[in-house]
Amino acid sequence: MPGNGKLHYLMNKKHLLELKNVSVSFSPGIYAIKNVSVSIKPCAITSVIGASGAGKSTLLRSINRMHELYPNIKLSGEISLDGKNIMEMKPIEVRRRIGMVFQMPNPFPAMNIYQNVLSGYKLNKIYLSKAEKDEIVEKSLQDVALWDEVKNSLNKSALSLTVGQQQRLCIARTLALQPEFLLMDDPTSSIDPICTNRIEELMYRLKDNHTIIVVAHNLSQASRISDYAMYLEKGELVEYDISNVMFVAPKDKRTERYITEQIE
C-alpha cells in the first residue's frame, strides 16, 4: 500500500455511521426520504429493502453526498461519520471513505483496466510509485477474484470485459482507495447467477474490514447475505432489525405485508 502517508488506512477501527432525521426532497414538500434515523452496525452487511420508489437508492446516494450533483435536491438532518457531520467534510473525502457501487457497471471508457483501478488516486491527486500502483492494482483485482482473468490484458479497454467482469472491476476501483464503507445499489441486478454468487461471496469477505450497505430488490438475496435489514416505505424507515428476525418475524405489520407479498 502507499507509503507516502497521503492516505490514512484505518481498517482495524470500527467506524460509525449515523443518520439523524435525514430527509431528502426533490421539490418543496415532496420527500423521497423523510426523517430517517438509524445507526449502522459496523463491519456488517445491512440490506435496504422496500418497493420501487420507497427511497432506497436515494438514501444510499445521500450518504456519500451524491445528491449534491443535482441542484434541485435538498437534504436536511444530519449524517455523521465517526461523530463528524459529513456536510462539514470535503465531498471528495466523504466519497473516498464511503465508496459507491452502482446498479449498472460504469467503468471509465477512456481508461484501460489498470487505469480504472487507479482512477481514484488520480482524482485525489495522490502520487504513487510504479511499484505501489502495481501492488494496488493486483491486490484490488485479487480482492474481487478478477486478477487471474485480466492480469495479461491490463492495457485493454475496460469495455472489453463482460458485464459481470465490469461490475467486479468497478468494485475493485472502489476498494483500491480502502474505503471504510461500501454502498452497493443492487449490484447484481444486471449480471448472471455465477457472477452474482461471486459478488455475494466477495461481500462476505469484505465485511471483515468494511461496513456494507446494499440495496436489495431480491428478498431471497437480502435474507441470504445481510446481517441487518432496513425496510423503507414511502421514504420512511418502518423497521430496522437483525435480518433473521425481520425476515422471519417482522415487528411491524407493514414490513410483514411487504415480505409476504414478495415471497408469494
Given for the second form:
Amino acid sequence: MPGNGKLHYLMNKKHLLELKNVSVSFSPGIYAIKNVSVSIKPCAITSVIGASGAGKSTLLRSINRMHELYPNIKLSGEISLDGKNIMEMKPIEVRRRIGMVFQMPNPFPAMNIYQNVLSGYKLNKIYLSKAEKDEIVEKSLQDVALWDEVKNSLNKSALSLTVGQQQRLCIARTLALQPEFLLMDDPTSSIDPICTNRIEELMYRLKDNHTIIVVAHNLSQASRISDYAMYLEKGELVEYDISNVMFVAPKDKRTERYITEQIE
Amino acid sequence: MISYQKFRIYIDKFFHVIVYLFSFIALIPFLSIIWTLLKKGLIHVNPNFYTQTSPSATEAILANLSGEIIPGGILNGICGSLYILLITIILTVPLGFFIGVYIHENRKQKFSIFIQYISAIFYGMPSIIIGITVYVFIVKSFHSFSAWAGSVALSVLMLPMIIRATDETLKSLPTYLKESGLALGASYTSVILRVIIPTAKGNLLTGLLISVSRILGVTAPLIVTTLGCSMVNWDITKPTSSITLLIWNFSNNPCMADMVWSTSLFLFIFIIVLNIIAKHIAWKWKITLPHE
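Now that the form predicted on its own has been shown, please provide the structure of the form predicted in complex with its partner chain.
Time for the whole complex; same chain goes first.
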C-alpha cells in the first residue's frame, strides 16, 4: 500500500529521472558507462548491481554531476530531471534535488552533530530561525532513527559517533535538505549487520517520499530492499527489471551468470 | 662459528649504537649554542633590557671602561620586529592562502604550474637578493629606508612559505570532504570556506607560526631596506629597527659585543616559544579524520 507521499508523487507524475544514451569516459575511447538508457521508477528503490569496475558508482555520480569535479571525465547523452536536461541546470540545483550518500560515512569533522545535520543549509547560505533549526535537526535525526541515541549529545563532535551512527548522520544531513532523489553508493559497506539492518529499514521508509537509487555490492541486500534492479556489466546496462523478477528469472544470460556466481 | 641468527643480533646492536652515537654528535652543536647563549646572554637580562632602547656607542664605551653592565635595552628592536612582522603578515597571509588554494584546486592549469615554479624558486632564493631588489625598487624610488620596504622584502620571503603550507595542508585533506560538501548543493567557495578551512585551521595556523619564526631570524634584507633606528618608530615610512638588526649592529661594535648574546638569547627564546605554540595548536586542534 503506497503512502501518501507516494500517491502524491504518482498523481502528480513529477520528479522523473531519465537517462538517454548516457556514456561516461575517463579518457578518450575508454568508457566506464556505455549508452545507458533507463527511466528510473519514482518512489521506489532501484538497486544497481554488477561486478567491481562495472560502472555502478560512476553511473550514480554522473546523475548528480559529481563527475564534473574531475575534468578528465566526459559525459555524453542526456540525463533529464522532470524532462529537463540536468546539464542545462545549475549543478547546485541538481545536487540539492538529488542528494547523495557516499560509501564511507563522511561527517564534517569541524562540526558537531547538530551542525552536521544543518550543514546543507549553512553551506547553501539558507538562514533559519533557532526553532526551525531545532525542528529540522530533530526530524532528520528521527527519520534515520538516530535521535534517541544522540539527543543529549548534539554538541559533541560528529566523529565521536560509531561508524554506523556516522553513516546515519550523513543520511540525516542529506535528508535535512529534503531532496527528491537519494543516491546511495553502497552505504552499508563499512558498517556492522545491526546498523545495516537499520539503514535498510530506513530506506524502506524513505521510499514513500523519495526515489532511491542504491549501489549494492551485496546481492542479498539488493534483493531484500529494492523494488527494481539494474545489472551493469563493463559499463553496459544489461538488464533492468522488477528486482524479484530479475533475481528469480533473469532474462539475459549475463545477468544469470553473475547472479549464479554471486550465490555460489 | 657464529650462527646466522646471532650475526643478525650483532648487526642490529651495532646499528643501534651507530644511530645513538650520530644522534648525540648531532646534538653537540645545538647544546653548545644553547649553553653559550645562556651563559653569555643572561648577564644583560634585566627589566631595563626590555623597556629601554639600544644604547649609543659612547654609553657602551663608558660602561665598558667602568666595568659596569652596558645600559639600555632592545625595546626599539622588539617593537620594530613586531611592527614589521605585523605588516608582513597582513601583506602575505591572505594572498598566500588564496594562491595556495588556487594551486591546490587547479594543479594542472598552465598558470597554476607557472605559479608553482615561481613559488619554488622564491622558496630557496637567498634573502639578500630579495633585499637588494626591494632596495632598488622601493628604497631608491622613495628615497628612504622604511618599515614597509622591510615588510615587502620579508613578504617576498614569506609568501612561498604560506603558499606551500596552505597547499600541503589542503593536500592532506581527503577528497571526500569536498565531495560531500558539493553533494549537498553547496557552491565551491562555500565548501572551501565552511568545510575545508575549518577542518584545516590547526595546520594552517601552525604553518603560519613556523613561517613567522623563520622570518623573525632574517637579517640581510632588513639591513638594506629598514636600516635600523635607535628609537622606537611607528612611522611606516621611516627607518625602523628590528631584533636581528640590533644583533648585527651590536656585533659590529666591539664595545657592545656583550649585548649580542643577550639579544640573541631573547630572539632564540621568542622563536622557541612560537614553535611550542605552533606544536600546541597542531596538537590541540588536530582533527582525526574518519578512515585515517
